[in-house]
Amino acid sequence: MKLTDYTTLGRTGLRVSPLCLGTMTFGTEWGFGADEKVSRDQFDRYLGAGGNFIDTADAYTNGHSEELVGKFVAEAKARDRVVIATKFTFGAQPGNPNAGGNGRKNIYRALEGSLRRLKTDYLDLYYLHAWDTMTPVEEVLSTLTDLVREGKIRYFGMSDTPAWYFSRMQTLAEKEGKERIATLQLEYSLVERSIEREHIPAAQELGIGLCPWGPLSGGFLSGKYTREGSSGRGEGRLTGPGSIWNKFTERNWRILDALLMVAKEAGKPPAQIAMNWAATQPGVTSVILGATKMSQLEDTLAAVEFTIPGELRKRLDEASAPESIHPYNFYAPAMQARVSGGTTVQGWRPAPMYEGAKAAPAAPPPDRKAAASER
């Protein structure tokens, strides 16, 4: 796989990247990321290496990121060849309940600022940043709709919600023939595999692409963190003032173990293993990658030009395998055998395996779509 080797963005006509340039890091306003000039290079680099797909939000670092995106987007002269990604939800103003969440009134005014910051007159992709645990889905997928509608977004996605409200929209949407979401965005790594449970198989059932962030999971699979010392932990932004991250975990570090070695036994660096796996997960459209230094950002660009050994992967599955839980372990082979009544039994597509093995996707029966671009 390359960096060319673009993917449609789920049951879309979009054209992505596998690997997707997150901004999260442009600007230093946060006490981390990186500074104009290094963001610049990044952006350029990405851009020469042939990535089109860029990810920010009016979040990050305080709308910072968005200004250093439009204004490298316009002296690149780019805005045609790069998808565009931004987020709304977090708030803008203190004291001010309606400048954030995802009712109406917040979508349209945080879309208006975005617009402005990233010097353009519409966005590729406008994701909902964060379920606000209140906005009725119907809310959201009419306000999103209509702008598809208006021409000021060409698709829309979610990100960090949970599996029944994206599919309720998803479903909303088809019955009532508005726009559909795109794409989900979430978290997922070797460390951080639970939406395999819920939110990867319905959005293969409702054909939504996957974008996950994290792959890295905030530096913690690079390998630069160790248990040793006073603290067990090394430099970063997962042992800064007011980190919400806990990694720390000894689950991880045993996961980590594992990363460690087969990444020597391949003779690629842990982060170069980890954005990897991640990125051929079935399911998995495009993997956003976030970078302080050049150096990290080359690492990353290399990830998807090799191939994993099948039982260096192996190795991986099983030491990073969720936890069998209530009622996913009524879903493992063992229990099927049961419903089955010890025969085989082929649905359209295998079912997924909780027991930490993954199955690969088949493909589906003549009278079905394709669900989600799979790799």
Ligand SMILES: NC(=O)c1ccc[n+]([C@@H]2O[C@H](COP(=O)([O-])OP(=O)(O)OC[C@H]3O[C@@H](n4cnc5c(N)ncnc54)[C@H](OP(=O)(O)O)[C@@H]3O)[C@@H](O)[C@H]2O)c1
Contents of the next structure:
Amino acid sequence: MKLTDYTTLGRTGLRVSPLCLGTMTFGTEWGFGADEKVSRDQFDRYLGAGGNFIDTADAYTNGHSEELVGKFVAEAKARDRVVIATKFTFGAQPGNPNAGGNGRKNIYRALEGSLRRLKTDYLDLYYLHAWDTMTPVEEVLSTLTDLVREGKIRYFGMSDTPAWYFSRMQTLAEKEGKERIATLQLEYSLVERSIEREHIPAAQELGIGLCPWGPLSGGFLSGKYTREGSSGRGEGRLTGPGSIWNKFTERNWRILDALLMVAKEAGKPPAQIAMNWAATQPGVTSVILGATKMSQLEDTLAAVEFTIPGELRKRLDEASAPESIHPYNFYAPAMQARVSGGTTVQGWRPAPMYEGAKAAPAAPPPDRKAAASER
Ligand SMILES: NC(=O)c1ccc[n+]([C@@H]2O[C@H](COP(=O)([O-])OP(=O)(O)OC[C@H]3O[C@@H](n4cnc5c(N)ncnc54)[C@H](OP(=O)(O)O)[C@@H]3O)[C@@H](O)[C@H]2O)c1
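Rather than the form predicted on its own that you just supplied, could I have the structure of the form predicted in complex with the named molecule?
Once more the chain from above appears, this time first in line as the rest of the complex follows.
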């Protein structure tokens, strides 16, 4: 796969690169990230390699990320070439509850600010950044539909929402003739596979593309952090003052150990293996990369140009398999064998999501006689 192997964003006609340039690291306001020069170099390198998909948000580096993206796109005269995605949700004015959240008033306020900072009169993709736990689905859907029809945005997506929320929205859109969700943005990596339980099967059923963020788990999967008691040591965001997620868990260290061994055998840097794994998982449209240094971007851009050998991929899948919990343990192969009388049935789903789940206890061989007498 190459950066110029464009793919459609879910069930839309919008073509995007398989790696999207994340810009949460454009600007240093959050205590990590890159200054303007390095950010511009990253932007130029990505576009020069044929990439066309840029991800930002109104909240990133307090608006500076959008300003830098707007400036770089304008100076490169690349507005028609690039697909710009940005987001609303996070509060912009202390003390004002309506300068944040997913209500109609905030969406219009946030959009005007993003268009101004991005120096454009339309967005290609507008994301709800995170569920605010209260705004009704109908209000968000009708507002985003209006924005498409007003020509202010071309498509919209959902980020960090429960599966039931976006599924209800997409179903309503289909039934009511409103605009449909184009894509989802959620955390997905070898150490964070929770979305395989609900979000990915729902997205596949509902024709929604998936653009994962955090494919390196904030840099953890690059292998540059080492254990330090129950914590981690190494230079980067995860040990810096801006760190908000704890990636240094026993489970994650075990997955990292497996990744390091696979990377060694494959002769590739661990970051490339982790990125490649995420980019080639079922349902994934375009993975959002993040970098603070040019060397990191170079590493990542080469990450989709090879195939992980089957045996090594199997080891990664097994080492990182999500825990089997209720009710998903009912969908694992061992339980499904009881459903289909021990036969193998190839269902309609393009890729079975539950195969990796650590199995429920093996099913006894089906006792046809007993089963028949029960009915
Ligand atoms: N929707 C959401 O809620 C959400 C949330 C987060 C991010 N995002 C989007 O997704 C993008 C990527 O997210 P992310 O930054 O969390 O992705 P990530 O791939 O998990 O982490 C990227 C970080 O890992 C380190 N890194 C990257 N390449 C490396 C390499 N080759 N070797 C060593 N370290 C490397 C860098 O941080 P250090 O230099 O500090 O180590 C870099 O900033 C963001 O820019 C943003 O656009 C969306």
